[in-house]
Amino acid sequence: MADYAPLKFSVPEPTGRPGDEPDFTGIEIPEAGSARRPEIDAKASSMKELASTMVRVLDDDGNAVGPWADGLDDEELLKGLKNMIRVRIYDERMMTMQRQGKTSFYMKCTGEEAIAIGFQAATRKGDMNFPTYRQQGLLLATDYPMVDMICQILSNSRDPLKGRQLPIMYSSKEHGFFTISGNLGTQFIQAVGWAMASAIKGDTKIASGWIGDGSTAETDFHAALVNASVYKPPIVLNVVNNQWAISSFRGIAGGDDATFAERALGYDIAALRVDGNDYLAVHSASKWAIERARRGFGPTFIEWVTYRVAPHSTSDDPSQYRPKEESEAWPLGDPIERLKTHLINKGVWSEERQTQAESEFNDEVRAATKEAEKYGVMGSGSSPKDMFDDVFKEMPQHLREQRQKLGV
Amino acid sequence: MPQMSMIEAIRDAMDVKLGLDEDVVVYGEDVGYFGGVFRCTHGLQKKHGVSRVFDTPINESGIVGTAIGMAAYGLRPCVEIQFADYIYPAYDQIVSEAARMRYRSNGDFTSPITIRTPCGGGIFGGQTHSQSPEALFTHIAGVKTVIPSNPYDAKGLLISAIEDDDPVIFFEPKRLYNGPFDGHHDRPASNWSKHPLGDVPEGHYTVPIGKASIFSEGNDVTILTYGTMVFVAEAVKAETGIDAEIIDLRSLLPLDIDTIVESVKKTGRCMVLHEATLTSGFGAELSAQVQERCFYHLEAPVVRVAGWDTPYPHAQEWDYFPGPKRVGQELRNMMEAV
């Protein structure tokens, strides 16, 4: 017989499931201030070493270091600090108020506040994000009223969005904010074509694509790595990695043994790796990235590395498949803890202003709610008309017939 | 008027369209250098320019997914699948994502792309190369489904499509891209500079989308069909000596259901023909809808005439084809029904 031991197929594991000590050791986590910063010039194949280690700024006593620390002054580091806080007091209030039965469905992104904040922070009006539905922090970053985001949570009739989506997948051209899809990883490739048509038109704009992890397993995704190595648009390819997607840790989306940045190394696509908890490598690393967008240097791919502490949803209980303390130990701490040591350190924030700050937020949100509330809760107050139109420009008759048939 | 092939027609909608709006994009696999594998883009990236014509990956998902982008940043790409049998990894694209575009954003952000695609069989090109998807399509709420059988219509939709501010899907049946073809394929192929709708006039003119047109007049039977099956349909006319009322539906969806109970009513009867397969095909709507708005019009039952439910066949493809003679045997056998 041959000499042929029987194959064993191979399902990942994480490290821990409920019960079992969170372990993370098997996360490399370099020095801040360790990783080179390339001119924006740079050509892929000559950095590829920044797709395997971490961008970092903020070491473990709060300082600033390295070539990646560089340019923003106390009040936009401020503006960093309180817009972090603002989502996350955000997302606690609508949490609750799904808790109060208010709304069907949220989703939070707790612990993951730095990326979206500090990438926005490096934008320009015009640009246009094709997020996911946890980049919550793109569109709260920017003057979209945040009663027009609780009315579409609550799909009442003041709902920008008519009561057709569900809740928190926003929309609004005007902020760059494109409309979030619940099919996993097409706003990707999209993306890229909107950057293609920015490049087409000889315009300035750029383009960024969200991603998380687990939706790096889609076909999509692969797509937008194809086109924009072959088109070089000006976009920034965002996977953000925090480690879970629902109930399959990274390694489902085949991330365990290699970096997701070093996937766009065979694309001959510029990759970063960055340390998504640190609010200074995110808006570093997203300036470099957009300004070599901008600049006509092609596209850059970007692997925010953080943890989902929230559940994925209001119908997920993540005590089921991973261990209960497993976010308190993730080794990249929390974001808006870091910036807030950071700021204390320099000597331009105290911890009374942070707590005055979070009851500033905390009555903001819940002045913003209340208003919201008065439209309506729970998709009270939207009207079935409105179910009919916008499927098409102008309304076919077939529609015509089924909406008198419904008789509104 | 100059005489043109369905794939002159096609060419010339694009090129007149490229020509007009500066927002008009052309690309797909194999579009931009070497003008298409059925030469429909032929010399238009010299003509306008490899930004506004080009060459893709293979990544149909990656066609349509970057035609949405474009579209949502303000263009109006107009993007080739280079065949109906290889759309369906942008399927999700589509149903997905360009067709509630306008909805899910409460017209914030809009699709109007088109996403060209040759359908159908004729030319033994096996299962991957032969099939009528548009059943897929049409049961998906938020895009158009077209289908030209002839170059005046090709040019005048396709130029309806690009300008429509919604997505447009536009099947062209390959078999009749070089000339009318009546289903006997053992006869010489004829071409389209003989045929009057072979006539296409220069520039621009649009056929709107929604519109069937009455292909042949007649009283006694209605044959709904679309693509290839409308030559097959006056072949079957010719032949059998049946005075049937021929409709070229041209647009699926929108569907112009007044014309289609204007001839039923008159007719009192109908036949349903297209080249997709039977079960839950188009055919199935139309049948649905002419018994509900028609039951007390009909002589005899609706009867559907289809490609067999197997995937299409290379070798068996004229047993696969409905032809004249299954058509012509159908009809004399529902003309017959009391």
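Numbering follows the first chain given and starts at 1. Take the two forms, superpose them, and find the largest set of C-alpha atoms that agree within 1.5 Å; that set is the rigid core. Since the model is a prediction, treat every value here as computed from it, not as a measurement. First, how it differs from the form predicted alone.
- Comparing the forms between these two forms on their rigid core, the Cα displacement of Gln397 reaches 2 Å or more.
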The other form holds:
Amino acid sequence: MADYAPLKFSVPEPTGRPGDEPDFTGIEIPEAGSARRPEIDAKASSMKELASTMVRVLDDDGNAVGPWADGLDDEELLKGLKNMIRVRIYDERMMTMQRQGKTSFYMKCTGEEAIAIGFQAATRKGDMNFPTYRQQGLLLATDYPMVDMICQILSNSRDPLKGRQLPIMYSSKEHGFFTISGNLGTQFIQAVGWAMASAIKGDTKIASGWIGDGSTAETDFHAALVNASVYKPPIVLNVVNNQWAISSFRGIAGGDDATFAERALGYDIAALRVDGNDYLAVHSASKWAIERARRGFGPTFIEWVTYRVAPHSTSDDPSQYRPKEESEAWPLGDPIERLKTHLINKGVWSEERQTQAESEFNDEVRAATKEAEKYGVMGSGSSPKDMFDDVFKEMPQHLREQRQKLGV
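Can I have the other form now, the form predicted alone, not the form predicted in complex with the partner chain?
Here we give the lone chain, stripped of any partners or molecules.
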């Protein structure tokens, strides 16, 4: 025994803590346009390098380059930019409402807007997203009423979910938005099951599962990959790698020694690693993966490389665990600024039009908020009777008695 040193194990540490200089030198960023684009029916084993490089379209000057730079006209790009602006303004307004005590909780997606907006633009009506709590853009990019979203956040009398869900955990079957779960990871495997059911019915609708980098450490993540590998359902499996879980960095979930996309290779699932702050790359990769699923060529795993600029939630203070300047130092930039620069270069947008759009969306969000508040804010507007409805097909006696005592 004297020949052996005491055993030890390793605890990953981020490159910076509060007071340190931000350090992203460990993230390799290839040149825009350097990643090849395989045919949609290519075997997973023939594209392994796409799980370790990064699909990028916009270069440092805002020009679209490479084989993934196709498929969107100016109007579609303008719509994507406007939707991203709209989501960011919505987030800011909802955060303010929480600070005013009008709702209990909120989570922003600042810096990640391109992922949900670009992906949704590639889907078709009837496809089903199984999102996490930071994909509000999936709903806001559709015609889902903003007033209803705000009412859900306020848990008021017009809340579509009747106050039964945590604010920001939206649900809309009609808009392809499966009810958000607070138990992280569960929806990844549920999305696989939904996709299998779609195939069993002979339908043409695909599913998309969403998970964060931290939640890839959950067993549901691996269960989803096993079933997706074996049964090859029509699904896109999305991992939003925004570098931080609640307060632990991506390395705690195993995202340092290998990319998250590389995990799919062991399951023989086609994998892409994509610049999540590049709207054109997001849309192009989403379109490729969705078409692959719809044509019957099986699942695709996509790691979206981005950064969580905002706190994890209104309950979080990121200055306690990461450098204060880290978000400004993020090397992939701001998705809104990058697409804006591209459109200005093309001569179809300007700083003046950007300012005008921001003003218009501020007015829209302000008006929607004012309308929603008419139905109550936190602590008012909802009815206790909603606790008893839709729980049992036939309400048992003890619940009827409780409801009678409440007088509702």
